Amino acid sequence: MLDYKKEKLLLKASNINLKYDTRQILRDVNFEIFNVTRPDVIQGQVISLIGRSGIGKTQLFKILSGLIQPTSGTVLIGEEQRPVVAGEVGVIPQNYILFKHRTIYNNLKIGLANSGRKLSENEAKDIIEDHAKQFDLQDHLKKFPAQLSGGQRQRVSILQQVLTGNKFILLDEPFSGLDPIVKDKVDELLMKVSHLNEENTLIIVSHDIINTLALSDTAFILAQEPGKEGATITEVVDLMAMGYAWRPGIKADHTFLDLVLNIKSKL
C-alpha cells in the first residue's frame, strides 16, 4: 500500500453556483483538495478536473482562479481558508500568453518580480538562470516567445508561474494537441513542479482523460445529473487509494485503463 496522508486543508469549493441569464452553467459544486504527505518525499497535489467539451470546466476554472464571480458560493484557499483573489492563483492557458516583445529572460523577470521579493538584479538572474536550467530552457533565455515551439512556450508560462511564487497553478488542457512523445514530456515537467513544493497543487481541466489521471492523486469529475440543469462534481476518485497515484507506467496498466474506460462512460 502507498504510505501518505492527506492533512491541512489547501481550497475548498463550497456551492459554486453560474448561471447566465436563466441558463445554469454549474450547480452546487462541491469539493476539497488537502495537502498529501508522503515519509521523505516532497510530495505537491496535482489534482484533474474532468468534463466533456462545453460542460463547463472553464467557467469553474475562472472561478477557482478568482478571474470571474459565481453566482453564489465561495472558494477558500490556503491554510486561512480565505477567499481566493485574482492574481494568487497561476493561471495557465491553452495559448501560452507571453510578452511577445520580450525575451525569454524578460518574461521570466516579470513573473519573479510579481513575488514581492526584494531581490537584487545578480539574484534574480541566478534564480532565473538556476530554474531555467530545471525547466530545460538555459538556451532559449535571449530568445523571443516567437522563435520557441508550443511546447517550450508552455514550459516558459509554467515557470513563469512557479517564479511569482504561487502555489496553486491552474492549466487549461495542458495536452491539448501534442503528440504522444510531447505528452510525456509534460507529463515529467508538471511532476517536477508538484514536487518544487510541499503545497504546490496543480489542477488540471481537461477532457484528456488518460494523461490527467496518470498524473493525478485525486479526480473530480464534472458533469451533468439526469433531469438536473448545469454540470456538478458526480464522482471524486482517489487514486491514491486506489494504488494507482505515483506510479511510473501506469498508462499501460489495464485496470488503469479499465477506469479511464469507465470515467468515459459516465461523461
Second form
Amino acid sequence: MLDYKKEKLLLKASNINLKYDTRQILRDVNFEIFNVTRPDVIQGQVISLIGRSGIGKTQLFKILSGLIQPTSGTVLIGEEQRPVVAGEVGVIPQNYILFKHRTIYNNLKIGLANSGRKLSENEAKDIIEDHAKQFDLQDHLKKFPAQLSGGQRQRVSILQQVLTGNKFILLDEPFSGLDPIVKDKVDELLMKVSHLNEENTLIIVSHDIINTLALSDTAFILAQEPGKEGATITEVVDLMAMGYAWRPGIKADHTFLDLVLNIKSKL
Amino acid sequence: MPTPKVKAADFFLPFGRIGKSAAGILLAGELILALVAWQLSGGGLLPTPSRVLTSMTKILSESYFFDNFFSTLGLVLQAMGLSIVIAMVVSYLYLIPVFTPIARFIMKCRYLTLTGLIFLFTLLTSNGHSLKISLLIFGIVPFFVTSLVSVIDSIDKAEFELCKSLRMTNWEAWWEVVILGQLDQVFEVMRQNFAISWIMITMVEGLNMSEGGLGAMLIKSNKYIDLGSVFGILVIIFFIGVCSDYLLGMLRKWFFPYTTFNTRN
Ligand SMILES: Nc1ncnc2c1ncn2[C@@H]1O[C@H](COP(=O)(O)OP(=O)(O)O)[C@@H](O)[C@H]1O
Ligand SMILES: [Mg+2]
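With the form predicted on its own done, generate the form predicted in complex with the partner chain in the same format.
To see the whole picture, the full complex is given below, headed by that same chain.
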C-alpha cells in the first residue's frame, strides 16, 4: 500500500448550480480537495474531473477559476477558505491561448511580472531561462506563439501560470489534439509541476479517461443522474486508496484498464 | 521549401498553389492582355493607352504637377494622420460603457453624405485648407471607427480571461489585448481605408481650387474635356495608391513580424 496522509482542506466546492436561462447545466456539485502528503516526497495534488463532451466541464472549470459566477453555490480556496477570485487560480484553457503579439520570452515575463515578486531584470531573466530549460522551451524564447506547435504552446501556457505563482492550476482538456507521444510528455510535465511544491494542486478537466486517471490521485466523475437535468458528481475515485496513484507505467496495468472501462460505461 | 510542380489545373483550382514565378507571369500576362484590349477598343471616346501615356509623360514633365502632387499628398497625409488618431481614441473607448453610444453614433455617420454638410463646414472653418481637412476627417473617421470596432469585437474572449488569470486589472487587460494586441490590425485598417481618402480628395479639392492638387487638376481637365489628361491623372493617382498600399504592407510586416505567420500557404 502507498504511504500517504490527507491533511488540510485546500478547496471546497459547495452546492454549485449553473443555469443558462431555464437549462440546468450543473446541479449540486460538491467536492473537496485536501493536501496530500507523503513521507520524503515533495508532491502536490493532481485531481481530475472527468465527464463526456458537452456535460459542462468547461463551465465548471470557469466557475472554479472565478471567471464566471455560478447561479448558486460557492468555491472556497486556501487555508483561510476564501471565495475564489479570478487570478488566484491558474488556468490553462483548452486552446492554450497566449498573447500573440509577444514573444515566448515576453509571454513568460508577463506571468512573472504579475507574481508579486520584486525582481530585477536580470533575476527575472534567470528565472525565465531556467524554467524554460526545464520545460524544454529554451530554443523557442525568441519566437512568437504562432510559430510553435500545439504541444509547445501548451507548455508555454502552463509555465506562464507556474511563473505567476498560483498553487492551483486548472487545465481544460490538456490531452486533446495531441498525439500519443506528446501525451506522455504532458504526463511528465504535469508531474514535474506537481513536484515543484507540496501545495501545488493541478485540477484536470477532461474526457480522456485513461490519460487523466493515470496522472491523478483523486478523480471526480461528472455525469447526469437518471431523470435529472444537469450534471453532478456521481462518483469519487480515490486512486491513492486503490494503489494506482503516482505509478509511472500504470497505463499498462490490467486492473487499471478495467477501472478505465468501468468509468467509461458510466459517463 | 521545394518548389512543387505547377500543373495547369492548379491555375483554376480554389487554393491552387502555383508558386511565385508563375504568379508573376500570370500578373504580367493579364496586364498585357488588358492593355492590348484597351488599345484595340480605344480610339473613339476612350483614349488609348498610348495617348494616356503621352499625356501622362507631358503631365509629369511639367513643374506645376509636382506642386499639385505635394499639395494633395500633404493634405491626404494630414487628414489621414488626424483621422487615425481620432478613430483610435473613439474605438478604444468603445469598450467603456459611457462611450459606447458615441462610438456607435460615429459609425452610423457613414450614411451621412458630405455634400449636404459642406455649407455648415464652410461656416465653421476659417479657411479653405481647414475646410478640406475637416471634411476629409469627417468623411474618413466613421469608416475607420467601423473597421476598428469590428477588429475589437472579434477579439477572442479567452484573451481577456487569460489577462484575468494573470491578475491583470481591467485597465491592464484593455491595454494588453485591445491596444498592444491589435496594433497590427490598426495598421491593416489604415491600409485598407487609405483608398477612401484618395476617393474623397477630388471632391474636396474641387471645393477650394486655390491650393491646387491632383483633384483640382482632374476637375479642370474634365471641364476642357481633355480625356487624355484625365486618364493620365487617374493612372498617376492609381499608381500612388498602389505604391502606398504596398509601402504600408511592408511597414506592417516590419513593425509586427508576427502577423506574417499563420497566413495561407
Ligand atoms: N454561455 C452559454 N450560454 C448557454 N449555454 C451554454 C453557454 N456556455 C456553454 N453552454 C452550454 O453548456 C453545456 C456545457 O458546455 P461545456 O461546459 O463547454 O461542456 P464540456 O463538458 O464539453 O466542456 C453545453 O451544452 C453548452 O451548450
Ligand atoms: Mg470543454
